[in-house]
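As a starting point, one isolated chain is supplied in structure tokens, in the form predicted on its own.
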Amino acid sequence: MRKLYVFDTTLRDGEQSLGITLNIQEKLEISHQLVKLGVDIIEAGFPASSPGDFEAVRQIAREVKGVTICGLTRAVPGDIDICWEAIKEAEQPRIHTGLALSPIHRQYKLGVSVEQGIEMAVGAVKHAKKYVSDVEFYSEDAFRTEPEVLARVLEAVIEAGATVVNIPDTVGYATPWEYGDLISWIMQNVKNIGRVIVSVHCHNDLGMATANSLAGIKAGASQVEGTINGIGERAGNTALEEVIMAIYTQPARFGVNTTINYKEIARTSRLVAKITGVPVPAHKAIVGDNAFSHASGIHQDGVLKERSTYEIIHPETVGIPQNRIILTARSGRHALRHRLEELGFHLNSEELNKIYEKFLRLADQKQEVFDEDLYALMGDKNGANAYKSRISLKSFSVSTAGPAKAMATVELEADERTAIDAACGNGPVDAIFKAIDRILQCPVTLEDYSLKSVSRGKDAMGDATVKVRTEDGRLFVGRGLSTDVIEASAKAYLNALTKVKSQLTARG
């Protein structure tokens, strides 16, 4: 079997589609988790797109080891120069450059002839080779490019020194048989194709990104590009977890293997969903809440007798535990540590004591603490509150006079000082948000607010997500967790505003 290289573009193609600004710490947290997952290449961003993206890519290149760090560019020398400055400290740097040569792009976007486009492509690859040995060329909108034109540009960039050629279905227009045929045609008709790795990059506009990617792999591609949870432009990118597990279930069919650590799939999915504020649909393949649930009595009977009757993948394989320890307020530290370790969290004594205190406070409010609650507790420690906030919610109170009238009093603590203010609003959540606004004086517009349960039962924890937009148009996501939904909402809003204030402070 040949090696299949897994190229993750969550931080580039995924993040640019969300309309939000992930801070450097959030991008680093995702990057480190991707290394644990075992991806081969992390496309850290588009350095020339903004100073913030440049700095994020540079920090990832400095700190994240054991993986190729890639930066995207246009086929423009200036972009390539900036990209090199961002990735030059990486252990294994790669520059990903290219352009579109499909008829519609040549005519309406670039205004170039085929010959001019090929000249630009070759020039970009040669310029990138001055900096790195590993250069990937993307032929944007490859599926809608004439085959003979595609062959000419691929042959030219390979001669110029490209080590990987990327064949994107940029607008998700292909069907699996057509995309597989395209990769087969390339393998047979591009005379120097044997000197490079062929990569597939598919979008999900017609719901076929995973199928198209698998068809391309079967046809000979040795690199797959995608994102965690399938986030990306428009309807999204290929969901890497789906491709990986399709190959896992039937490796002989595709003739490839990967170095993926399957048990990190679920944790990676949760982390990306938490940080980006983009929830995973319950029925999402592999990582959705219902992916390993059996509601039908017939299915339940079959699974209890023999799991393989209705399970082609055991949930433990992707890091979703099946067996549960019943945790209550009477459970001790040993039981909590055991269950957390089964979930993949390994804590020292000091960390365990801090989490145990939170666990007891939660267990006092619930008859049973479920795995989802533990994930939420750990997320509150490592995720929503891992952002080094110096502002915390010390206390609050809300009084209402009907569904549309409320007054909230909020006490915040920052740098060992407290501030108290009150505000009226259209309901308790609106009132508490306005009270926080009065204290922090941070002008933002609330773009979105959502609240959901992250565990089971009427005493489940509430997970609040808010998205706020700054005056300069940037979007920030905040998360808050609590069994009190008002407190969860207040924490989420405060978390978002803390990020905004930090960014404003950093910019001077």
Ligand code: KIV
The other form holds:
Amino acid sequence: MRKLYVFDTTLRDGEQSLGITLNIQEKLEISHQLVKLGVDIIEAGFPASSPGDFEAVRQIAREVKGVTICGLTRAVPGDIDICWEAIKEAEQPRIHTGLALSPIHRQYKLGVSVEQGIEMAVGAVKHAKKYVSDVEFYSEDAFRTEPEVLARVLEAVIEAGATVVNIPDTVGYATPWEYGDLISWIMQNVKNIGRVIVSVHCHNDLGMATANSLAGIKAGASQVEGTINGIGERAGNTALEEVIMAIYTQPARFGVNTTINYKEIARTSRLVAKITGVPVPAHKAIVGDNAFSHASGIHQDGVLKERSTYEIIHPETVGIPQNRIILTARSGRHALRHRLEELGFHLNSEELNKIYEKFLRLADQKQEVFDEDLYALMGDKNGANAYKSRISLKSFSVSTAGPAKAMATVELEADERTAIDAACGNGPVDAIFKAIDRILQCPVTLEDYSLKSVSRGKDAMGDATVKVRTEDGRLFVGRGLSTDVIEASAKAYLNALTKVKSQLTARG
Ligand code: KIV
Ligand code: ZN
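Give me the form predicted together with 3-methyl-2-oxobutanoic acid now, not the form predicted on its own.
Full complex below, order starting with the chain above.
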């Protein structure tokens, strides 16, 4: 069995392409969770793309240990210099440089000949090697590049010192058999390929990213690139959790093994969804809400008799433990701690006391507290850095008179000062957002608003997500939780505006 290196690009190919501005705290939180998950490489960003990205990569390199930290560059010396500045404090730094050599990109994007492209590629790898031994080369749009051209550039960059070569299907155009054939062809025809790790990087435009990656791995690739929940540009990237669990179910099919901590998969997925505001569809493989629920009578009967009848992966394996304790307002700290530990949260006594108080407040409003509620409560706590709103919602009231008429009053508090204002709106949520706008005077456009329940029953908690766009085009996500959906919405809006305001302050 070969080791398969898991290369996570949630913070680069995933986040950047969504246009969402995650703050450094949020990126660090995701990175720390990726380390717990056991990925081998974190591609933390594209440092030359913006000062914000540079700073985020630098802080991740400085703080996140036990993993390779990689930065992306174009095949230009300036990008590589900036990238090195950003990653140089990493325990294991890697520069990921490259360019596209497919006919379409040569002609329309770069305006270079094959020879010029190869020269740029070799120059970039040699330049990166001056800084760091671990250099990955990507041949963007490799799948649509003539195989002979691909072989020439790969041989040249390996000669120049590349340690990993990445073969992206940038536009998600391949089928599994074609992509697998390409990797086999490379393994057989690139003379010095035995000296490097071959990496697969697939996009999901035709819904085949996972299948293509697996075909490439079976054909000899030893590194897979992708994102958590498959987030990314257009139809997204390869969903790492799918590749990992496909291999877990039958490693012999692929000839590889990973060193992933499977129990952290569900938690990582939830964190990425929470922070990016990109929800996971209920039917999504491995991490969707319905991935392990059996609805039809025949299936339920089968699973009760023997789990393996309809279950190829046990939910506990990916960190979704079976629930045997019902939590209500009568449950004590011990029961709460027990369940939280089963869900992977280990708290000291002081932390437990704080969560227990929140738990009791929630349990008073609900008959039963479900796992989803606990995750939400813990998200509130764990996300304290990412979601800490310096400005808090002290009180509010809303009155409505028909669908299009509502009036809201809000009182906000920051640094022991309060402000109060009121506004009319097209429904209660619009009214409360307008009242907040009147106080905060932060010019943004509301791009998206969604509300979902985090557990079952009429008394379920509401989980609101808002996305706001600033005048300079950046997108910020805010989340809010409450059993009162208007309060959840107001908290989410306030959360997003707090992030906008803190970025504005940070920029001076
Ligand atoms: O899809 C792609 O080609 C990429 C490269 C920049 C690695 O993301
Ligand atoms: Zn990509």
